[in-house]
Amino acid sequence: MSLPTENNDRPDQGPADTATLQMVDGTKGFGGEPVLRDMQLRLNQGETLVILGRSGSGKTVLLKCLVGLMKLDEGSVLIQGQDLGSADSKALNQIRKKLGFLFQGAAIYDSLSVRENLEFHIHRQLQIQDDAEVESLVMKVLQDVGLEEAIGKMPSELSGGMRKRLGLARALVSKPDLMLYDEPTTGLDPVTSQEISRLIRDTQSARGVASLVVTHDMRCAQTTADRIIVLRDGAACAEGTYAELESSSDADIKAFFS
């Protein structure tokens, strides 16, 4: 299995101008201890890339650096060709409007109903005030995630899987170019986890967005990934499709599939 830095001629990489998200030579450390080491990452439009790694491998730090919540010590992150490191706060906010996030906890407001959670996001983030337009957006995105019958419910009345669907609906309502998923199946039972994984796959297929999924859930990786990058000690140690990595002779890589 070749390393990502040796994989520049892979046919699925595409030309440079198709990249939605890139990290080049990304290095980040704390207290002199490296967390990311010369990280290379490329995500093309319409592709789902899974970042796979054990706890402590650098997945969370990688995700925060990719969206500008942390700054790299060395290297660069580019979103649609725009360098986050050189962007001021105004430019960074504009870049983030192109992004959709599904956090581990779904990041929804418990004091607002399903409808109100979406309406609040539409009013504040999209600056849309027309009632008819807001209603249309709410109903469309709830249909997309299969949650339209729960429109009047409070978050406390929702199952874990339904809360994830609401979090995804809120992320999708702004029609992002790039979706980022942070451990999207954590805390869910196996059946619900697979439902969310299929929803991620179907969302990418229907909308053609670029998607990055950070996970340690192998079934999620198998269902969603076009490509997988495996992190080990803050570096990309292998890259390929699920089938390619499953047949790897590397003991550490094989351990994920056992």
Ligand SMILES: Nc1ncnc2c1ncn2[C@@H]1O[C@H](COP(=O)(O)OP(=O)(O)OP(=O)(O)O)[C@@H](O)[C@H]1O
The other form holds:
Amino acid sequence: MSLPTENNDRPDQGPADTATLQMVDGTKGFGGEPVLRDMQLRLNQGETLVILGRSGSGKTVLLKCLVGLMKLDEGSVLIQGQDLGSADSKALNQIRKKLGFLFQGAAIYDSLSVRENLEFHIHRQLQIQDDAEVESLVMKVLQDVGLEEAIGKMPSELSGGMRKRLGLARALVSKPDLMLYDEPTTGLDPVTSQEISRLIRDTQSARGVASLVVTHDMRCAQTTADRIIVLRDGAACAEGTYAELESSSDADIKAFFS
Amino acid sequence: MSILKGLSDRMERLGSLVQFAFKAARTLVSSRPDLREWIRQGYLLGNRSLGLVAVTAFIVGLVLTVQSRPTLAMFGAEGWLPSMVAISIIKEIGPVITALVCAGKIGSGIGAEVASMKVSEQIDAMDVSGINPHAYIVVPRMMAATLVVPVLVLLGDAASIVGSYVGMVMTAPIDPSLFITQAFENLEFSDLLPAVAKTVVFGLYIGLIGTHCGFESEPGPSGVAKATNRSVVTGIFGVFLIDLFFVNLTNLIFGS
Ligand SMILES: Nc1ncnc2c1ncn2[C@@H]1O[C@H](COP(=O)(O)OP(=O)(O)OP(=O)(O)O)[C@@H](O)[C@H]1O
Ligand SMILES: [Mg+2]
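What would the structure be for the form predicted together with this ligand, rather than the form predicted alone?
After this comes the whole thing, all chains and molecules, with the earlier chain placed first.
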């Protein structure tokens, strides 16, 4: 007896179980204005996918829909095969405990110091309470993002770039299986930008983390991307490696690379 | 048309408040209480409001005494003045005045703080990591307000009684211990219990409204301003509704 498998109806997308994150026919709008239209996205295990798109093209909305912070009007999102729309809150929290998200505005907890911002997530997301272990995790991740000196500071004492790096540290500290970065290098100097890009690359290669990177920074895209998607009019208008897209003849795509 | 829309908006908000309250209640019973955080928040809220509550309550006690004297004097019942003022303050005026001051001071504080957390995506940051924001934001503030408002009401009542004494002395000197005896001689347990019980509900309500308005805040600085304003207005309105409900309930139980 042979049972038809689920994967057979989408041969072009490969078997579903290798996708860490998937959006199928995602549609989202605000007050009649469409932002995403039938958006398809697939992030494979251990892959880094970069999303390019002009300001206001819906990149942040896309990321938020992918993690369930915004609800799609139509379509569905699957994380490790689990449908976000039908998962109950317990299952959803379980999925989210293994997820890191860098917000475009960093979303630092203003009432907590740099150290406490990280400890909050270590205690609650990783459920680690041992002081020595927490301390070593905090120091390690602060070194990674180059923020050791600021450990005792309050967020109001940090510069924009430092906040961004703290947001990044906080997303990385919980050792996620899936990382989403919303413009990780915006507002940073070129040297730090390149360090952060390498950190994203290293995180991916060291632990096989699947990563989704939204960016305008082409050096960051070049350093991190296995594959790039260009977002236009609410859907992916081009897809390929950095080299493939660089040699594209489409004027809009060329503009990113010049 | 716009009346209907306003009404449906309000019903929608009420529905979301009820849902929000259920989630807070579920979080409260299912997680270990973080007493230190409750007390820390409670201290912050109480400390911020104590001065305002004391001054307002003192003035109300004083004014009530000075204003009531001529009427009672007309009937030759000036001896009733301390008792009448004390009963009005402890049963009704004290709890309501203090709750209104708290709805303004505590409600706006919580509303603005939580709304700015919402707007800067701090609540989303918890959500997206599978950390329940109700446990760290809503429950501590709600419980802090529930604990602190009754204490503030008692302190406010005391300030009102002192105000009343000052009001008495302004016309004719009276011995403090005689004043206290006269003030409390007609006060019964059935006056005190419902008065204290409703202050607990006032506190719970103010904490809940503040956090809910913050959670529902629209994006941007104007969202924070609107949420703050809404938490004060809804808070004040709700204090009167709760009071109305409690007065009728008390009369039902203890007889009017
Ligand atoms: N909460 C919201 N309510 C209404 N409209 C929204 C909301 N969030 C985003 N939008 C709209 O969706 C569109 C896409 O916004 P989005 O923030 O995703 O852009 P973006 O690609 O991230 O831009 P940028 O590079 O500037 O960050 C914009 O037109 C914006 O006005
Ligand atoms: Mg964006």
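Residue numbers count along the first chain shown, from 1. Everything numeric in this text was worked out from a predicted model, so none of it was measured. We call the rigid core whatever largest set of C-alpha positions still superposes within 1.5 Å between the two forms.
Residue displacement note: residue 96 has its CA displaced by under 2 Å between these two forms (rigid core superposed).
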